[in-house]
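What follows is one chain in structure tokens, specifically the form predicted alone.
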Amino acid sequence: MSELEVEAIDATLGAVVTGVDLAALDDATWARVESAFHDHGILVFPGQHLTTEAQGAFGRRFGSIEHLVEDAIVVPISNQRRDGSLLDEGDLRMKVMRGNEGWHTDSSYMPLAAKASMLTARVVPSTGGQTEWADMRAAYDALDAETKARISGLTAYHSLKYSQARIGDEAPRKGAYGFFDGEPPLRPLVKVHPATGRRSLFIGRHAYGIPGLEPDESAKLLDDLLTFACQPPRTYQHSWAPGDLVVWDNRCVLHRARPWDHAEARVMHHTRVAGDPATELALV
């Protein structure tokens, strides 16, 4: 395969990367990879084909993965059920994934937040099923100094019963991953980058009940930090190919799926690196 080249994409976040084969990823390339991770936040790479066992291999790059179901290095997130036929509208795993068309970063409602997280695209719809990403460094520096000012110093508790019960899912799921009966993991506002030092907005759907502020002063504040944040020229939309792989850093881009027409099928294949235990647990 040819050298490996990045290319920024134009955003404020995100890159190409072309001519590496992820599932022969000597060191050295790996070294430029892992910097243009942390340069760019997000990286696209086409046409990769990955099996599953490559796939956790390349998450395994990056930390421990973070086991969703059981022992998976790799979880589908689709409608459609293994023999084929596709889920019904009122199924519990349709309303997981159209609470996954919010802005989120992943695992910030469990006590040890996502580092990284990976999709690969096996099969898509004809039009839509798009997943966008925005940027919370570019994000955070582009707030007024008043602004930055009134959210130093100020958290958030997360929760993906409460991100789920406002699109109307209230769904009882024990046991179910993210759905678990301890307190909520409280997070700051604003956070610094452990490998590059960057302050970014560390926010999405699932934040919520900042301390010190009446209900609805925070979920203003949170609301409006988000409609500025996720806003071009901060936001990159990526339309799949079968066989795309993209990584991003849940530590300062959030990301969401966007629709597409249930009547067809939309199969990706989602790993997730668990967050470093010394930079990601939560407060409390």
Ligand code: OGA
Contents of the next structure:
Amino acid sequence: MSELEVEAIDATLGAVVTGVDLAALDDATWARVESAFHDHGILVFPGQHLTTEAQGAFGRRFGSIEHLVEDAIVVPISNQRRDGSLLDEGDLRMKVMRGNEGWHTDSSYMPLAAKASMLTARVVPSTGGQTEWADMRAAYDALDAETKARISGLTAYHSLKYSQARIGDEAPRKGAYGFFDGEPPLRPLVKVHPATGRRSLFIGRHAYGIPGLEPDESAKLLDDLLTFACQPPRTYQHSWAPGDLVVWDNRCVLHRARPWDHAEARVMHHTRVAGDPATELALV
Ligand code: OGA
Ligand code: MN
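If the one shown is the form predicted alone, what is the structure of the form predicted in complex with this ligand?
Expanding to the full complex; the earlier chain stays at the top.
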């Protein structure tokens, strides 16, 4: 096997990792991968072609798997049924995928936000359907002192019902991916990373209703922060090839899917790693 190589992407986040077979990862190589994950926030592994089992095993290196649908380790994010037919635009699963096109961090609307997520590309459309990430550590660092002072101590609620309603779509129903019927969790706008100690903006489409602000004022502040944050050099967009795996740190990175022509299939396999209750549990 060739030597592990970690090549930083020309942005404040991201690295491309080669010279490793993730299906046969030894502990010493894992330690280097984990350290690169903390440095770069997202890691791109081209051409891994992992089986579902190997994808789950790599996910478990990061922590416990968050079960999105029953006890599945790998969940398809896809507009194609098993029989090859494509979903209609009105299908609830398409609505959740349209929601994914807004900047977000995974499971922030759940009591325990996610630690990491990974996607592997199985079927990719001929154009579009990229995934893009934005670095919330660099975004926080780039804020002016006045904004940093304004947001320190602020919190926001996170809700998938809110974010879906805002784009005119329904929230998932009971039993479906993303369903949560409890009180929306409340989270600080500034998160301290449990491994690196770096501060980052913890925002995205699910965030709303900052206590102490009028709803309009809260929405404007959150929108302004998001627009400022998700700009070059803090973004990286990946054009997928089948077999690629990307893993990202939901604690300090936002992501979104880019649109594609739904007459073409796009099949991605998602594995989500649960946050640590010591650091990713909501305030209330
Ligand atoms: C997700 C997600 C983006 C994409 O799976 O959580 O946001 O590009 N996916 O499919
Ligand atoms: Mn997501």
